[in-house]
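So this first bit is one chain, no partners, the form predicted alone, shown in C-alpha cells.
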Amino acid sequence: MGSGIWVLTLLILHSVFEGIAGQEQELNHRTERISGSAGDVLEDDPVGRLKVFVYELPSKYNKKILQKDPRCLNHMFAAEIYMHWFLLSSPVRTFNPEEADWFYTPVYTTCDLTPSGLPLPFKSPRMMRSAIELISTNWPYWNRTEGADHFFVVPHDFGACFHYQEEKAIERGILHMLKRATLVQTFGQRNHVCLKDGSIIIPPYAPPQKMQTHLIPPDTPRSIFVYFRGLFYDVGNDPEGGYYARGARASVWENFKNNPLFDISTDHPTTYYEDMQRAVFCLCPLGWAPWSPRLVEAVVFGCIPVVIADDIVLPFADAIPWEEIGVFVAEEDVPKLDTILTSIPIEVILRKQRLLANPSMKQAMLFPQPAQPGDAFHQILNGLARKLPHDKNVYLKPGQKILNWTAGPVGDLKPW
C-alpha cells in the first residue's frame, strides 16, 4: 500500500476519533432506551405467565456429570447448566405436573470436555435418547404430546445436530426425537436442518463475574477503531483456511493485518476485555459455527458488535434490535471493511453506543448468578411464555405416535 493511502487511513482515524471522543462525556451519562414494541418484550416479566415441570432424573445425567469435570462452569456451553440451576428455583416451576405448561429435563450433553477443553459431543445423542426413554417411561407427560410441550437447551455448535463439525452435523441432522419438541441454543442460521421453526436462540455463556472485575471507568476514551482477538485459520483442521469460517477470518488477517485502523492477532492477552471497552468496533466473525462468545463480551462492553456470519440468526432477536446496535457485513465483502466501517457517520456510532449503554440491553446477554430480572434466563421464559397457549393439534390421539424412535445413526442406538 502506497504511502500517501497510510497518510489518508490515518486521516481518517484521526477525524474518526476526534469526533467520537468530542461526545463521549456527554454519551456517558445518556442510554437510549429500545424503541417500540422490541423495548417492550426485554423488559417483559415471565412470572405468572408460564409455569414449568422439572424432571427429577438421577444425577448420572448432570450433577455428577458436573462433579467429574467442574471446568463446564466456566465453558460457553454452561448455559444448560445455569439454566437447571434457576428452574430450581425459580417461580415459574410448579410440582405438579398437571398445572405445567411447559416440561423441561435438566441433561448436561455438553459436559463432556477433552484435556484441552473443547467438548465431545459423541456421546450426548446416546444421552439425550436415555433421558428422553427415561421420562417417557416413568411420566405421562411426554407421550401426550411426543415432547411438544417439553423444552432442551442443547448450546452445543450446531444444537441438536450434536456434532462440531458442520458437514457431519447436516448429515446427522437433529436428533429425531426432539423433532417435536422446542430446542433452546445458541446456534442459528437461516434455512440450516439444524434450525428447527420455534427454536429459542440464546447467547452463549460468557462469565459475568469474570467480566465485571475487568470493567474500566466509562469515561475512558475509545481509542482502538477495530478489535479483534482469536484465530484466523485452524492449522489443525484446515491449513488453507478456506474452509474454517468460510475463509472470512483467513480474508481479514490477509487485507487488514498491516492496517493502522484494525488491532487484530491470534494473541490473547490478559487485558482482552478492556481493550474491548477501548475499542468501537469489534469484529464478531463466525468460527467452525456462526455464532462465539465475542458478540456477548461486545455488547457488554459497549464496542459495536461487526457481525461477519451471513445468515446468522442472532439471540432474542424480537427482544434485541441487533440491525440498530451492530453492523453487519457479508462474508464476500470482508476485503471492504475498512471502507464500510469508515464511511459509517458518527452520529450513527453515537446511537449504536448509546442503546449498547442501556443497562437492559447488557443483562440480556448474561446468565448471572443470582438471577436478575430481564437476564438471560428471563428472555428465555418469555420466549417460552409467548408460545402459549399450546395448540390443541400438539397432544396426541389415545395410541397415536409420530416419532420414529429407531431414526438416526445407528450408534446413536446404543445404551448410554
Given for the second form:
Amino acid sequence: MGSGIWVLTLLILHSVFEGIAGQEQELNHRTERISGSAGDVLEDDPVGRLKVFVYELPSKYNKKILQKDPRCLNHMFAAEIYMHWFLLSSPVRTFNPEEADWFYTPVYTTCDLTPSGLPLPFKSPRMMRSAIELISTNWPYWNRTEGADHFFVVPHDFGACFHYQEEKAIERGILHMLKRATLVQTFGQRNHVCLKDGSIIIPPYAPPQKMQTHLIPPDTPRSIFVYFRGLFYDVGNDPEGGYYARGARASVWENFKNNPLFDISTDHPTTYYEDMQRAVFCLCPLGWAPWSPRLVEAVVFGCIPVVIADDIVLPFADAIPWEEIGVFVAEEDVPKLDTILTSIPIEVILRKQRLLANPSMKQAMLFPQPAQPGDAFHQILNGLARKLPHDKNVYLKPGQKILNWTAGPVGDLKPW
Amino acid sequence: MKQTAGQHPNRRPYSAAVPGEAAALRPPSFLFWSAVHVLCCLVSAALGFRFSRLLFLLLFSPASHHHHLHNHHHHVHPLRQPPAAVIPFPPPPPPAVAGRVGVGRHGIRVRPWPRPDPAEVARAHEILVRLQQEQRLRYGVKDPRPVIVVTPTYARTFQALHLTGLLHSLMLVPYPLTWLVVEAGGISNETAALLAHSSLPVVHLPFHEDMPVLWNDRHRFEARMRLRALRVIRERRLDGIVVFADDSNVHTMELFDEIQKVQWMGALSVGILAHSAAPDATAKRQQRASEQETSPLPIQGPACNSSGQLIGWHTFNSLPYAKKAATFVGDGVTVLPTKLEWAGFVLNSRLLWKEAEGKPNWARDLDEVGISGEEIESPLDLLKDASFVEPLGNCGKMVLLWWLRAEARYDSKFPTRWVIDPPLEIVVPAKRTPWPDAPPDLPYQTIANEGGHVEKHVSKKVRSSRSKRSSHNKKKHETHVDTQVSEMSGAQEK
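Right, and the form predicted in complex with its partner chain of this protein, after the form predicted alone?
Whole complex next, starting from this chain.
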C-alpha cells in the first residue's frame, strides 16, 4: 500500500516536471537562453553584489562640459554621461566610501566636440589627469590602491589612448595614471596597446527610442540577403584606399558591388532601420576603429552581424557567446564572403536568429533612459561584480608607490 | 567609426614605434627617418610613382595570389627595377604591439573575377525561402485554415488574361487552397487547359447555361453560379474560408492573411476600378467635381464607428456614371458593379454546412436560399441578420482587393487555346488591321444609336476582306462609307 502511494507521487511529480519542461521547450523553440563563458549571467541582478562610490567632482568636469555642448547626449560616446546619471540614482550606489567595492570618477572626456560633432581628444589626457589629481588629494582611496579599485568610462575610439588615429594612439598608449584602474571602453582588439587586461568592453551608445520608433511587424519577410550602408573609401582622409579599414571595406565594395545578393552602398536612406529588419545578414566591418554602432543596430533588429575585424573583442564577451550569434570573417577572406555566407548551414542560421530574438540579448546592448533590468548598465555592473573580491595585493603598503606621475608625453603634464 | 580632423599629415610609412622606448631615442631617429623620407620623396618625384608600394608588393605580398594592389599607379611593372642608388626601405617593424594586425597601408584584396556565382545565388535564395517559412511559422498566423476560392468563369477572349492572373495569385497563397471554378456553358477545353497550368487542387464545375450578354443579367447569373459552388461546398463538407475571387479581380497577398481572422462572415473593402479607358473632357470635369466630394476611387465595404463596430456599408453610388454605364459586354465603356459585390465578403464554410458546431442562428440554411426565383444579390442575402458581419482589414481601412471588369466584345473571336494553327492566310498592314471575317453589325448598336453614330462606328471598324483595298480606303473612307457598308453586308451574305 505504501509503495503504491510512492509510485503515485512519483508519477505525479514526473508529469509536473514534464509539463514544465514542455513549456520550456516551447520557449526554446522561439528563443534560446544565452550563456557565455562566464555562464548564464545576462540576467543577473547586480544589486547586493557590489557597492559603488561616486566621487563628487566639481561641475567643470561634467555638468559644465555638457552644458557647453548638449550634442554629447546623442552621439555614440554618450555612454559616459548616461553611466554617470545611472549610478547617481542606482541602488548599488553607496555614500559611505569605506564599504565601497568600486569607485567611479565622473569625468566626461569625450565631450569636446568639433562643429561637425566629432570629439577632439587633445585635451582629454589632461582632463583625466587633473581629475585623478583631484581625487587623490581630496580622498585617500586613490592612494590606497593607486586606482586598482577605481573604474573609468572611456568610450572614445581607442579608449584611454585618447587619440583618433591608431598610430598616434598606439604611440601614446594607455594613459599612465590609468595603468591600474579598470577601464570601461568600447574599443576592444586583442594584443593591442589600447586594450588593457581586465577591461570591460561595452557597446557604443545607440538611441533606444529612435530604434523603437522604426520597428516593423516581425512577420515582414526578410528578403535582403546582405545589407550594409556606409563608407567604403574615406576620401577625405585616405583617398587612395588601403588605410581606412585596413582595406577591408574597399575590398567588400570592389568584390560585391555587382552582386545582387549584396545590398551595399554609401547612400543614407531614411528607411535604414527598416531595411535592416528586412535583411538576414548585416555587415559590421571595421572603420578607423574596429567597433561601430552597427553591431548594436544589427542585434536590436535581429539581423545577423557579420563582423569583419581581425582580433576584435566584442562587448560583454564573457556574458555573450558572440561566435554563436554572429559570423566572423577574417579580413583576408573578404573576397570569399559570398561563398562563406551561402555555405552556412540553414540550421545554424536559424539558431543565430533564435539567439538574436532573445529579448535579453537586445536589452544588453542598449542604454535606455531610465535604466531597465538586463540593460548595458547592469551588464557593466555585473562585469564589475564578477571581478570581485579584489586581490589582496591591490592594496598598497604604506609608502609604496607604483605609478610614476611624470610619465607620459610632456604635453599631458600641463594643468587643465 | 567616422574620422575627420583633416588630412592625415605626411605619415611615416611604418607604424608602431614601441611606446615608452620611443621617448628617449626620439631626436636622432626622428632626424634620420625624416632624411630618409625626404630622399625617398625626391626619388619618387624622379620616377613618377610612389615606389614604396612597389617595394611592399615585392617584399611583402602574402602567399595568396588573389592579392593585388588596387592602385591606378600600379599596373606597373613588377619587372621595373628601382634605380640602384635608392636606399632600400627598411621593412616596417614587425607589429609586435599589434599582434597579427598591423597599422598602416594594406592592400585591397579583389578576386580576379568578382562576379556572383549562380550556384551560390541559388543557395542564397533557398536560404531566404527557408528563413521566410520559419518567420511565417513564428510570427504569422497561428493554425491557418484552408482557403476555398469560388470563381465563376466562361470561355471568352479575355478569359486567358484574367484566369492566368488569378491563377498566379492563388499559386502564391501560402495556405492550403481548394479552387472551385464554375464555368457557364459547361466544361470547355479552353478553361480546362488554363487550369491545368497550376498544381492547385481545382474542382471544375459545369453550369449548363450560357453567360448572358447584358451586364445586369450577368451579375445575377454569376450569383447563381456562385450559389452552385456553395452548394457543392455544403455537399462535400469542405472546410475552410470561402473567398469569392472573380477572375478579373486583382487580389493582394495580404488579403489571404487578413481573412484568416474571420470567425463566421467577414466584409472587406473593395476598390472599384470603374473609370473608363478614354476619359473625354466632360468626364474629366465631372470627375474633378465628384472628387471634391468623395474619395477619388470608389470603395465598397463595411463602415465602422469609432469603436470598430460595424454600423453600415459603403456601397457603390452609380449616379455619377449613369450616362456612361455599359449595358452589354464589350461595350467599350465602364462596367459598373452592383451595390455590394460578392468579392468583398468571405465566409467560414461551416456556415454553409447542414450541421456544424457553433453555427450561428443568424445564418439562413443554404437549401432555402435561391429557390422559387429569389434573387440573390450579395452574400448578405444568405443571412437573416446582417449586423453580425465582421469588418476586416482594420475595419475596412485597408483596401486589399480591386474589382474590375474588362472584356472584349462578347462575340469577339480568339484563336483556340491561343495557338495560331493554321497560320493566317492574310497579311494585313499594321496600321489598320481588318479582320478576315467581319462581325455583323450589332443589333443593340443599331437600335440604341442613331444614324450618325452608326456611321462613326462603321468608319472606325471598317473591315475589308481584301487587303489591297485597305490602303486606298484609308484616305477616302469618309466618302466611301456607304459603299463599304454595302460591301460589308455583301461579304456577309456570302
